[in-house]
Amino acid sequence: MTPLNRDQLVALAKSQIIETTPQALNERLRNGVKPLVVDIRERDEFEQGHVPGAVFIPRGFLELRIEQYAFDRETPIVLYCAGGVRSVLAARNVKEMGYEHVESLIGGFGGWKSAGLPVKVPKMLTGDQKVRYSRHTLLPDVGEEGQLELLAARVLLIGAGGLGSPAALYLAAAGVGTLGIVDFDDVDLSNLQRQILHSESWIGKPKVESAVARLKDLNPDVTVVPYREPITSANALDIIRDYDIVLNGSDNFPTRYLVNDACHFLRKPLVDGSIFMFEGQVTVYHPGSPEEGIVQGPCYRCLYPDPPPPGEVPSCAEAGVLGVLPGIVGSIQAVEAIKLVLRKGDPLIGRLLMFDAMDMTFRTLNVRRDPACPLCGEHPSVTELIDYEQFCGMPARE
């Protein structure tokens, strides 16, 4: 075989792959035809700006990582480098891996910028954050971009008790940037059997203050916003409005109905959890998101249109609860919240996950929207927030 010089090698590669212009690629992206656009430059180049929506795979790792982003060999792929040379050679290699529609961007990122096309300058993780979240960024469905989305996310927890404790700890550890916590109760000795957010040194002090101290110690990246007040019809909308997702960990019916209704009115996803003795449940009530392909699911009132009579359902304080149970259920709530932030996986929308610790089984029941639901049905009768007076004064402990 006759040795090839640089120019001959590039010419040979160009004869074997397709090249596209920046204008043509931009037109495809604007029209909703979204190939996988891959930036193969070095990290410092990528951090200075890149094609909006491009994924970052350095040239030296391209063949090793491309399958994480393109499982199907028919996935359209456009590679670009700084000037259009490295991407030509890289495109030939990717094509040899069996990918049928691989293109190189003519002129690379320089040509894209010269054409006056949009450029995204990414926010990047700091050095410490890269270490802290390294196990996240290794995951193809998270990566650095996903971690930045977590850092920008705002999640509200109703209750800093049994369910709120593990949920708050794992969301803070995961780097969810802002956590709001609503709870007007104080730490009690009886809480410590399951409410792992608190310790003996905080007995008699507000749970929200204990939560702020613990979570900031766990992860200083996280802003914790305490609300030491009961959530009522007077403040629910104002509090919930500022958050992307709500986690309900309350153990009383007035709060459950109030939060469900407020999230429906504000079109906020609600990750709902409940526990009783040895059993737990988790589901996601979602108002729908057409741009993300999420269809509106049922709400809490689709399952339970009205609160039960007072005293019919005992609380955990009356019936007891296995201490580790809320740790399992609250952790599942945290998983669902993270999936919603990242827009990955299949959330528990329209599905009720039931856990029985005694026989260690999980069951999933499908739940449908009720056309006659008084809140989200075809002819709603609940059109404003309601405080159920017969349940007043019950703090959100779990």
The other form holds:
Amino acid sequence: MTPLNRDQLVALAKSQIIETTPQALNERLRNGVKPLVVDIRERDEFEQGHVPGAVFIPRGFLELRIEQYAFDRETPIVLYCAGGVRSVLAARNVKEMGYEHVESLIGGFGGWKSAGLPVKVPKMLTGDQKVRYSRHTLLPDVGEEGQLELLAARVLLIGAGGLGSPAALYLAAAGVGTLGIVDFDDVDLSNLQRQILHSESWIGKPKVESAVARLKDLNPDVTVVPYREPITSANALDIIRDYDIVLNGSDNFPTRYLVNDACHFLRKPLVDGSIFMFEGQVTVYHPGSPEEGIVQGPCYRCLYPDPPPPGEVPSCAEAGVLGVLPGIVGSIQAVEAIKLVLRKGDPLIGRLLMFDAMDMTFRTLNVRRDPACPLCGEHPSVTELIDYEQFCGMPARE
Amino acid sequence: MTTVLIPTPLRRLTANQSRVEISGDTVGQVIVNLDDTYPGMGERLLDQNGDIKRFINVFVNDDEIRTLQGANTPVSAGDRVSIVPAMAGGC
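Okay, that was the form predicted on its own. Show me the form predicted together with its partner chain next.
Then the entire complex follows, led off by the chain already shown.
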């Protein structure tokens, strides 16, 4: 084999690899078939600014990780480095893996920037945030990157009651950047035995206002969006649409079916929890996310195709509930929501967690999708939101 | 004998016991025998056709019986039958 010097190798690579200009790439990103753009520089270079939408795979890991982003060898890929040399060399190896349409950006990120094209500077934690979230960022599964994901995450809480209280407090403390809270109720003295979001000075005032005040005081990083209205078939899709994850802490069957159906139609993961006296249940209904390797799980209707007739299952208001119980169940829901944001661990998809405070036992039971499910089954009959009060055999809401 | 785990809403029928020992070779038989021992249980668990109500899930060990053999799912000593009704409370 003839030895090649540096310039000869680069020239050889350039003869084998298609090169694209910053302007042409920008045009394709804006209007054409978007290629996968890979920034192969070092982390600190990427963090100081990169091509919007580019994924970061440092040169040393390129061949090892490229399949995580593009398994299909037909995927158009554009690699860039700082000046356009490293990327053209790297592209040869990627091509050798069978990727037919791999290109290199002429002039690299420097060329992109000097062409005046948009640059994305990733968010960094501020000094205060580095301190506030230090116990998170120390965890390898969270890190600064994960904390930034939490800060960018949007979680909707249905209910600011027993389950919503601990969930909202922990999610706000964890720095989940946007928390929506739907609750039309006012704070009542009988709530304070368990609804730790609220306090005596808020009795008679809207729960969502109490929640906003408490959560802002706990963590000013968090934007709290209050919805002081019941969630109904008329507003559910509009409210839920803006969020990544929904956490259900509602206290009645019509709302549970409504939120389940709306989350299914909008393909939003739903972290469901419910409590009764000394017992709690938690599970995650997930629409599936192939890019994260998450297979679709069952929905609420797979588990409970029909609601119980009114009165057959007593409510907390009738039967009572141990004040600490929602603290445990709501906190577990918060854990699951955070895991989903971070894409870490094994969420409770297809598993129903049962907690019994009297026996002090946790058990997980396997639950599966029902092929006959009227919502997510093979032949769905529920294709839009319905009248859930009627479905649950209750008089229509005034 | 099979251990049947009783959910909170039904414990008033079992004198507040959270687990009871019931004989029977299938889930269906266990439910019939459960109703014999603790009258009223059948009415709470089964609909008019004798099928398990659709807001109640029954598990043998960790698996729901619809994914096994339904009411004909065999059970033996040491197995655990869990009755899990829908709960709405979040309050």
